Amino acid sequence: MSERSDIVIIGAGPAGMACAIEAAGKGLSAVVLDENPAPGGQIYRSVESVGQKRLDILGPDYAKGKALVSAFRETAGIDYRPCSTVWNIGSDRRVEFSQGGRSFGILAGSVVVATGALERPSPVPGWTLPGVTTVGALQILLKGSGVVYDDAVLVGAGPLLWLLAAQLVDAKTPPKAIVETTPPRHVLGLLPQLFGSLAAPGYLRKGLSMMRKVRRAGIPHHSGATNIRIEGDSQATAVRFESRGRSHHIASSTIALHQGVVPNQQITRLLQCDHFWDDSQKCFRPLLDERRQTSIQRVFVAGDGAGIEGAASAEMQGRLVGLLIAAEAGHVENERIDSLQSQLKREASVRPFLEKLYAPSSEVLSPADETIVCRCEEVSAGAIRKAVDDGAPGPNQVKSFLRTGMGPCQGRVCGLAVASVISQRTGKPPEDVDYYRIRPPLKPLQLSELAAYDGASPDKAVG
């Protein structure tokens, strides 16, 4: 006796929530597994409880999920798991999680990863320090619990970086400097894309109305930074960079990194599904075909899982997975596939003139041989390198040699990193060197949790 389910959803940001949303009103029956206690995902976090002001200072791209997580909770036939983590799927789709200290497994018609992205690592010298964080750490305190730092710096490259800068603004708690590694009158190299970005303008508009509401607030700016290192011996005290041809020094306790966001493949890697190297987003992809299917049949990505894409293309994506799979059961809607595939091509217009202009920094992709590069295990840049130089080929061997990726974080964290040094060391492309094999459990599991593995939920089995 096992349960079972037409389709298994692993997230509940945008993609997946969307994604439920078509199948379970098409009559499908869909569980949605997800870590946090409440639909969101990242983006969207918290945003059923926050008050008017944190909405106000967050701003209307983050209010409208208030609809989208209404929409999931109220349509019927959704199974709603919160605080469900995914560690393990087998090849005959058997989902296994843990919840509330027990293990459960669902056999799934079909899966859908919707688990979206994760921030790029950015080992510059100092960053294991205490009081040293990302830009999207910060963000999700404000998100969830309303909480700023007074003296953040800011240092690194991408969207979110100006997004949270001007969220500060909004908080009356601006961050101390914005420092960018992204070079001066670097986009007007960047005109071609610049103009094919102009499909999707809203993304231009939003993004010169942050960078106005940040200079204008007087924040210092420093752009082209290079040679970033955080001192401090027991907790982050600074951050000292070179900018125009100065060497700066900023006293702060509190520096967020940030080098663009990238796909979460863990699961995708798991399944051992095919990946390809996205030379313009510098990152791994999972292979998909025109239906969003991986080469794993019946696993499906929607969301920045599958490419940096953003909110709205995710929430796009997700409807269209859950249309495609319930069309196979004879809901077809042609027109609306239609359409939604007409608008996330409008929506990736934007994306080459994104990733040309906050292209992460060499220093980042080539981290200084005395770097931390695996946090967990204090794996050190040049120790790779030596690993390499001493016959290792590949991400596997450097784990077998070193313990990188063995900690607790599975390699989520180091992954893009380690490949990177690997790479640059070996002179051969990111694609043939290849990412580390992941093997369950995904996360940390409890050997009480295995110990209390049910088949199926004593409730929910079918037969």
Second form
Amino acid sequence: MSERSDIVIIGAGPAGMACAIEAAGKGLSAVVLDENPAPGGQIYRSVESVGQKRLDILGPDYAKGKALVSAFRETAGIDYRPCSTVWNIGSDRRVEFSQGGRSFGILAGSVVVATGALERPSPVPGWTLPGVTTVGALQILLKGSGVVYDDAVLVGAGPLLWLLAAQLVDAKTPPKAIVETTPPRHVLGLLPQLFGSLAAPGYLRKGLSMMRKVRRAGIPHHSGATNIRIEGDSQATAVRFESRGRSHHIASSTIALHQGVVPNQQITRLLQCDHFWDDSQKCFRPLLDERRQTSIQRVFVAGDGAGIEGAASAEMQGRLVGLLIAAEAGHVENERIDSLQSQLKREASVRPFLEKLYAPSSEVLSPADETIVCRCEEVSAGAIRKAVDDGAPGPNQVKSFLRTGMGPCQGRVCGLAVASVISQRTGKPPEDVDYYRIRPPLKPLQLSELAAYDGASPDKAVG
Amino acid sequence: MVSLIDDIEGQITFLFEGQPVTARPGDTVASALAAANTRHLRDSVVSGEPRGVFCMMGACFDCLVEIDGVQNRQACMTPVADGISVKRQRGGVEVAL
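Can you switch from the form predicted on its own and show the form predicted in complex with the partner chain instead?
All chains and molecules follow, beginning with the one already shown.
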């Protein structure tokens, strides 16, 4: 027989941990499945184990994660299972996952998807070369292992670009340059959104202080960069781009790309939850009701997996979902629920400004014909456009024609870029173009493991 | 060039392409190889072009390596362990008969 649990939470970042703390605190059984060996997600990655030096570099917002992780560890009744990869969720809410080379199934009263965000694809020529990473990857190397490169060039748009640059300055390995796709002095046109964001002034203060630190360190900064291409034969050797009417060439073996983060839709798509296109965030989001429940009964989303709101909001959303599920079991805490709802509104007030300021560059939304979009199967934007011209109306048909999204990453990286290329070619809005249909297993698992899995499936119980 | 922030000694030794690499507790195979300034982790199954670490968080599958004879392991999601043998993944998976 499968185990049962009141709640199965997928992901041990701020949202998943906070949800487990609230639910288990009210006596509900809560299983937390997470792929990583320690809690924290990407935002608080390794926060329990880093030394003072790394804590100082990563800053107070990162160090804050320590308290949340300790509370998570200390709350009785949380059944935390690290190194667990969820590979399927059935319509009966049986969550199937792999841990240590074996697969297990747990029947969940409620499923809470807390799988967070991924970096938006940044397809530019040369982005598959070794030495080219996401900006997030460089930050993970810094958080997890204290690994830094002294020649990093950070390319793209978004607050993470400046945050990592400031952290690298503090680590005494400042980036060689910042190449922003954001147009110069763009901020002046955003005064209405800036005014709206004053309810959450902490973000603006933090942003300005990061930028000041980077500027004071004398790091070359280019804005409005276009025609970005990474050079190299077997590994990145330079980045080339144009900015303010001039061509630039910066030699480097470490080039990190970033165009903001977007919800990780893999599980909500697998469950065929309804999604909508958010034109402000330029991404798909699962449709949620006021309780953060998806269109599928008893499947909830907490954190950035439902739209990008940041780590503080993710934690509040996790608490909210935990409290709401506990309320159904009779543990009603209306005051805390109301207070979390209003705090969440305040936190969200900075988003319209950030989304306008750091809108993804048109170059990554509509890459040149020769640029590879699907990294796994090496499919170019031009090939996708040709498939559209030949009659493929959406990502699933392009997938059948060209194998986009059929490699091991299963469209995690290229999905939004493929949808965007198709949308622009057909003239249809992204919502009508739709997204890849996601099928189990969510991540590859060995046939021997699948064969040995007995998961007490309904068929077996009957047979 | 790559460098390390802390002065933690490497305590774990594993093999990459037959050569010993030292790693520290908490490292993944990918971060240990990054610290050793190794960028090329596999060859693409389509063009054979070299690939390395890209996302470091288990999403992109660009860091697939062979560990102790098992292919398709995500280097960024696999904690290092003493004595493991890691190899570059070359091309497609061959099924042993």
